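Form predicted alone, single chain, as structure tokens, below.
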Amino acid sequence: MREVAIVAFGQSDHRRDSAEVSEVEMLMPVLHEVLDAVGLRAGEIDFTCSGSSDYLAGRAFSFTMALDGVGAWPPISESHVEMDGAWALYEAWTRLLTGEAETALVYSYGKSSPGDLREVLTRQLDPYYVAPLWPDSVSLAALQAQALLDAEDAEDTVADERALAAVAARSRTAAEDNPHAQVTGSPPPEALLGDPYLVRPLRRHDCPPVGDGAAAVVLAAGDTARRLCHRPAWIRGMDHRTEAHSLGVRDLTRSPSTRLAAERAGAFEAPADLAELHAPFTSQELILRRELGLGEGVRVNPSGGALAANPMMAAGLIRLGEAAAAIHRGAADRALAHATSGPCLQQNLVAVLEGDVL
């Protein structure tokens, strides 16, 4: 198979409120940055694949004013995906393993402030048995989290409320060093518990920020990628899939969308160094953390991941972007990279990368 890398990564600083510029504005110095990286104009880019929300923007055919800013003339080869950018970088990837290009762009966005984020993603529902009852994504994230406290057969995972404020600590502490996080900073597990309940058993600190906030990546393939960057994160593998539309007929406290999508990507062939894990909400961790294998000597959102800064549509592609940085550092060999969409982990991508031995 073609080898195709991940030889850039930018992100915006991500702001709660960013009204003071338009979607264009705030994506074109992220775009900058990765094509100075790499020393490449816009029209050198052989194929351009962005993911955004017409939802979010309230409009239609949003992503239009984003390729303005990217340069649309001359003619580009251009796609969008109507979905976070991660699903964008793996449409630019099978593009790239069929040899139609050398090169691709690939950035999304989304500003969640204009709007009530927990209202807007209610339209994302099952439209005839869900969506008219307006369950709003905190709440369903929830039900998933309660079903999971209270599920029998929860082999190793421990699941209570302090497990649940584990995460949040260790991922906001986290973010201390990441100079994009919205939310840095947490007192201890224990007194978190004293927070009142935001959804039962949801606490605020469970649960992620909502922001503006938008995130680029360049790949390239072969000798075009080692030329490009000096430790490519090579993509040996990603693979998506997706649960039941009906929430009714799924086991919420389990994901084997994740878990087909990590074998798929060859995610269980050996050890990762770190993981990049796209968990909204304190709980989807922990459901993640089983369905991956992830023991406790794996480095799980050294960022601080989805808690630290969640913007919509740019979030995942921000985990293969951090994990990606990691083996362009030297942080890491191995890493693994997940994105979600949908209420309760309902569709999962699962990227697996890999740096050259230094």
The other form holds:
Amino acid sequence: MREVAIVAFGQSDHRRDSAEVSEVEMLMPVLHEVLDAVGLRAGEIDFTCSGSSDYLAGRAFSFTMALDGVGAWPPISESHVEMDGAWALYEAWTRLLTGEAETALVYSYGKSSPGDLREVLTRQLDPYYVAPLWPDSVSLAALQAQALLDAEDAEDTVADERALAAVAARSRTAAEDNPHAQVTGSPPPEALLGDPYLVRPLRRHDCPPVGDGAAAVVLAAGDTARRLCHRPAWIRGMDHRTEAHSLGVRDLTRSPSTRLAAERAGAFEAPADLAELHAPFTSQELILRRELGLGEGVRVNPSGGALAANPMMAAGLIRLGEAAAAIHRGAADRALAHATSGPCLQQNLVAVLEGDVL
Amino acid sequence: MTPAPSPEVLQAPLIVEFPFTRSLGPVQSAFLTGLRTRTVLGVRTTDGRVLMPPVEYDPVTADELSDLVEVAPTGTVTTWAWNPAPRRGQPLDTPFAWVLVRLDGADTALLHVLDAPGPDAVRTGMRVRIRWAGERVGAITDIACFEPYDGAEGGEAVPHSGEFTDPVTGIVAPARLDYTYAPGRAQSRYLKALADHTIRGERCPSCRKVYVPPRGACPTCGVATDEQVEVGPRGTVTTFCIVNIKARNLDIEVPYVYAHIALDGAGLALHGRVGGIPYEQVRMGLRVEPVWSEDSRYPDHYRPTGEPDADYDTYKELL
Ligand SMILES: [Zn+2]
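How about the form predicted in complex with its partner chain, since we already have the form predicted alone?
Below: every chain and molecule of the assembly, starting with the one above.
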């Protein structure tokens, strides 16, 4: 199979509100950053793929405006997913695997600040039985968290509220080293437990910040990747799977789609030293760790993860980018990257990235 | 180069509101019609499980399903979340618990809400029953909510024909989302200038083309447009069409002319209505200028300037 690698990654600073810039104005510096990193101009990229959502923007075909930022004239080969950019990366990866393209630009962005994100996300739910009740995204995650707490009670293990708080504290403390993060630093877990519930059993620290941001990566195949990047992050495998639509059909304490995607991506063939997990809620990290079989030896979300910055439609792509960047700078040799989309870990994508041993 | 002024951020409310009209398949139709008569239907899968709420295809086997069964209006909470601050559109306006409830006779759970005095009154495994809405129309909200229940457990699911008189065949799902629209730097500058009856474009630093209205990026070069350029006010009709159908809520007599107008100094044409001239006399090359109605923040229309028509070669690149 053709070798394909992530050769550049860039992201914006993630902020609660970026009203002073339009989507394309927010995105453009990030596009320039990744193109500059590999010394390519927009017109030299073979394939461009993006991820975003009209519901965040409140406007139809909003992605077409952002296309101005990539120099879409004269016409380019381009595609878009109404989803997290991780899935745009998947599409671009398959395009490179077929040999149709040698390089690809993948970007995604989302501005949550114009709307009420918890309400906006209800529009992705089953329109007959669920959406008319307007269950907001935090409440759905709280149902999943409670299911996990109840199950762990029964199994007499440690997924209690303190374990959730520990995930939050570790993530946001790690984010102090991430200049792009929206939320950094945390009191110790014990102190967090004194906070009121947002939607019980979730407290504010269990939930991701709401914010605006953008990310971009450049993919390249084979020798082109070696030419563009000192240490390419080779994509050894990638797969994505989805669960049953109805929450009441699923065991919310498990994520079989993550497990299956990881298996098909080759995640279990050798241990990873780093994992970037897209777990917007603390309880979801515990579920993902179990499905991916991550032991204590694996560094999880040294970037701070989605608990430190969760720009909708970009946070999953950022997990792939952060994992790749760790390989680029020699901070990891084999990394897992995970992205999710939809309520309660509805869809999951897992990629295995490796650097050449230098 | 004129340095770009640092614009205050323009913002305006943007309401996106739509009534989605959706048709129902046979299973969803039976389920929602059933709720109208306080009958709760599930569907039996080919391997014997009862899915409630019912769906037309098995999420595990993808088998088509139609074997309807009636389940009890009582059930067990399988997980819950206490919501101290109800939001617009949610079923109760006092604090409540979101719950997944497995009704007696069913193997899967329904998402709804539970009316309870507080979080301490809720736990996984608690028994609940449906509280019906007073007025039922054939929608999931015919279940007003669940309430605590300590009576007898319902029995097994029993077969049901799914037949009702006057079945519900569709739902109307109103949706409203409120946004605060912010157009960003380039469009804010454009709109602020427009309010002063000035039309301002932005020049690409690379290809030198002047974009109007500017969107902040040159789509050819993929770089920010930054240099402010005043364009017009006069311009040339490059192409046009004659509109013969009156749009709803639009107070303009038909027929009228809608045109591409290349303002002097602009690198591309913008759209505008042409007035002040009989529609059949509008032509390519016609020289026009904007007309601002009183207090208007944008040109109402463009009218002829009386100049000789522009030569085709001067605007042929701007069609
Ligand atoms: Zn240009």
